[in-house]
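What follows is one chain in structure tokens, specifically the form predicted on its own.
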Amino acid sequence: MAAVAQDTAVSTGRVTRVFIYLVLLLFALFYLLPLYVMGINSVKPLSEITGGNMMALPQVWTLAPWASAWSTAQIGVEPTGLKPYFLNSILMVVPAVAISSIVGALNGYILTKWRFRGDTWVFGLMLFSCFIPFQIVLIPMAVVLGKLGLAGSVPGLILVHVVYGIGFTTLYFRNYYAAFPTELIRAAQIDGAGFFRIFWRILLPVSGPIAVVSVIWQFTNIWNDFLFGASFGGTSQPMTVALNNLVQSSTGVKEYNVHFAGAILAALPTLFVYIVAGRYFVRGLMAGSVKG
């Protein structure tokens, strides 16, 4: 009897199984259609979309859509297409998450470990800042441009996703630093090393989870940002508001196979960063979320 119900117990967890695995694969078909309708019709003539035939493989395969987004499209008022706003989002991204991640790190070494009176309420006003919406901060953001005269240009989109990143990157080191043993801080600090030197030689070294934490979420909300970068960019304007003014600025007949393939281009890097490095997002999340 026991064996017949061991036997019953294994076919029945195999069926409840498979039918979580065929859930699953539904979401997923359903998750990726959008993408798929991208991809395929991105390497499609215009006639073979236009004539209705948009969830169909290619009769015809070519690579000339996506030619014509990055150098030739027309884009606003000029045939650039995105190539110059790909490079604009570069120089944007990449020194606004460092700049970002360095400055949270210290800002979350200073809160746990070199603490001071009202610490806590400097913590407090930081992460409400997390919470603010990006439409409140336009006038005070726009009038601190204009005066330092960053206004429409890279350096100054750099100083705006600086200033509203510094509050989740704080949050994350905080938290993250705040499980590390304050033990072998004091120890530093009688055998003679100092603020910077503690932080460069013992706690950097460990912060690889959370710094990718940090680099994964400020990396996706950079690049994907549109509000600040059609209020701020001026002549240097980011991928995504490139992306808007292509849909936008077409005119006649729309080239629908254009803007899939530009859409696909704006979100490569996004998709690159998560295919490289997602998987170490949730566990530099936990990392820090359990002391001892």
Contents of the next structure:
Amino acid sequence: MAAVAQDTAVSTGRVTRVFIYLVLLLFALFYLLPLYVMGINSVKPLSEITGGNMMALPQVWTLAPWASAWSTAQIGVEPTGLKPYFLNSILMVVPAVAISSIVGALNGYILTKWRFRGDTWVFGLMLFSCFIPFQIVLIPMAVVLGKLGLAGSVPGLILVHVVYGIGFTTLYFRNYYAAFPTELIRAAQIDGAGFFRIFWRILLPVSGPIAVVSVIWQFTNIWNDFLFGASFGGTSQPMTVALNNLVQSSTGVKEYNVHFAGAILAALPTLFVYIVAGRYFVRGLMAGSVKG
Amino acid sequence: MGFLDIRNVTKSYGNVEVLHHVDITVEESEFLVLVGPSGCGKSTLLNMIAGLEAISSGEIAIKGRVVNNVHASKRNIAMVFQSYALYPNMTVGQNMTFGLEMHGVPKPERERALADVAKLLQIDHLVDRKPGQLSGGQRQRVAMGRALVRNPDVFLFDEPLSNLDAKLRVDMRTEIKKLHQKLRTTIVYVTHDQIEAMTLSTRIAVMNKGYVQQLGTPKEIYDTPANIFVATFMGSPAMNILPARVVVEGGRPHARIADAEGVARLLPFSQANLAGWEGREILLGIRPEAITDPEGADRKSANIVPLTNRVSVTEPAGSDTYVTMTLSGKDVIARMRADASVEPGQVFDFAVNMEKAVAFDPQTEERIKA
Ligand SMILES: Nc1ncnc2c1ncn2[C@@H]1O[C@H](COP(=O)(O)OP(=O)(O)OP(=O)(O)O)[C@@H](O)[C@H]1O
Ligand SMILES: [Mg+2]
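Moving on from the form predicted on its own, kindly provide the form predicted in complex with its partner chain as a structure.
What follows is the whole complex; the chain from before opens it.
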């Protein structure tokens, strides 16, 4: 893998190289600009923003907007800050990511190694579910959640995201496991390992890269979801909905610095997941495409 | 009743029958080789013995116990796969003891078994490595070690040498043979390489299109092939098959063939019963090594027949020289000593060992039994 990363197809002269780096640097700066604006404005008093230059560094550095966004800002009618919603999001995203990834891995395992009559149809339908827009499932989902008594709760949101995510996670794991030699499964069967033992001892230990892909994908999607949160969140709304309520509130002055701080708070967990797991991400997506 | 009994076993996928009424009995410490061309059902049969494929009809019994409904792990068999199928995340040692662990064997015992087998196969210095860090030959040994550790009743091998290069394949072949002679284990071994089949086996089952064509010792298979398929599949270069007419002269049946110039020649058969075929067409089968120069002819044979014919091609192959000629309109290959002086275009005096010749019924392609 390392060798592949270093291997460049064309060799370049020094001048072209400097030029390439310059262009890349420019693009990087351009993409980082919004983050810069958010960052510096979140540590300024409000007066500096309304009265001055958005791009300038703060004259007075303050963490008050962060504190406010976290624990005292007005969200809707309650002055709770984003803290309880952040907690809701965590309580929702962790089990939802875990469950959908595990179910996806099991599905992939079964669809490739314990094939049954009509399995391609099952997989086809799951694949189809990846293409269903969110909006279409809103009403049926509301009915189901109501019937299950899960409407407006964190478990309800977990269910929604798990159901919606399984199509994707199954796709990832199925394609990954399809390249896994079936003879290994047979060898393990002869060795006396059962269904779950084979999964646990043989398959999962080599599933790292694709598990990372699944986790990143699910985490960012579920964390950033607004529609399901707003529709089914009820009293346990996730971070995204709260952020919207914070920013869109029509009463009082618009506290831009608090809004910026809140927006960064909302983006931090996905950023964290990308940085921690990101280097496996590309590896996982590429897995199977190049034999190594 | 044998050690491993395959009784009237068939296999169907949907309504396609890929194995038809297979009957094979394997005795204890036998080395049975299943050989045949690609797609003939060797792996399918092996997988049914292993319990990896369901048996559509018939019975398989190991040590007298019918195992049709016994799970693969409870049949007390071990299998070596073509791809070796080593668990990539485990070390060599863990790979070899995984089966014992799954069967609840306590750790000290596992360690002891591992040490014994690793020593036997000379892989004791590799036990802490991962399969990815091994060469092909070493992986092959580990795969065999994993099977040996279990001390099973029957070993199943599915083309275990086909992923190795030619030299290593010959070495490992010898090693497997030695191992079998030392341990006297019962082995069913699948290959499509007829040389592997001949050298390793105590008995061979030649398969084609889902049928067992012939079951017998290597010598039986080679000398008295049941039909033209077996005759031409086993042996390299393949047995020469040429049309001939049976004529009886002096009370003895002869094969009448035509030489390169179209002149009729008579080759006396050793099988007296072929007189019953007088005047009829047969297919004459002669192995290349049964056609030689007179000095190279088998001295023990009681039926060496001289045959003068024109040589069309010679192919020196180091140890032997292959000579091609035309008989009854077919290309026929003769195997000469390397120092026999034969030139293309030359009219040469050959010696045919008719004791080794076989005759086939052209309709059924079955050998005409003596
Ligand atoms: N799952 C399956 N469904 C349908 N037909 C199958 C299936 N598996 C095998 N077959 C057929 O059964 C026949 C025997 O296959 P098998 O794998 O036993 O051949 P083989 O003798 O091992 O060949 P090779 O030397 O190429 O490994 C083949 O014609 C194959 O197409
Ligand atoms: Mg096969």
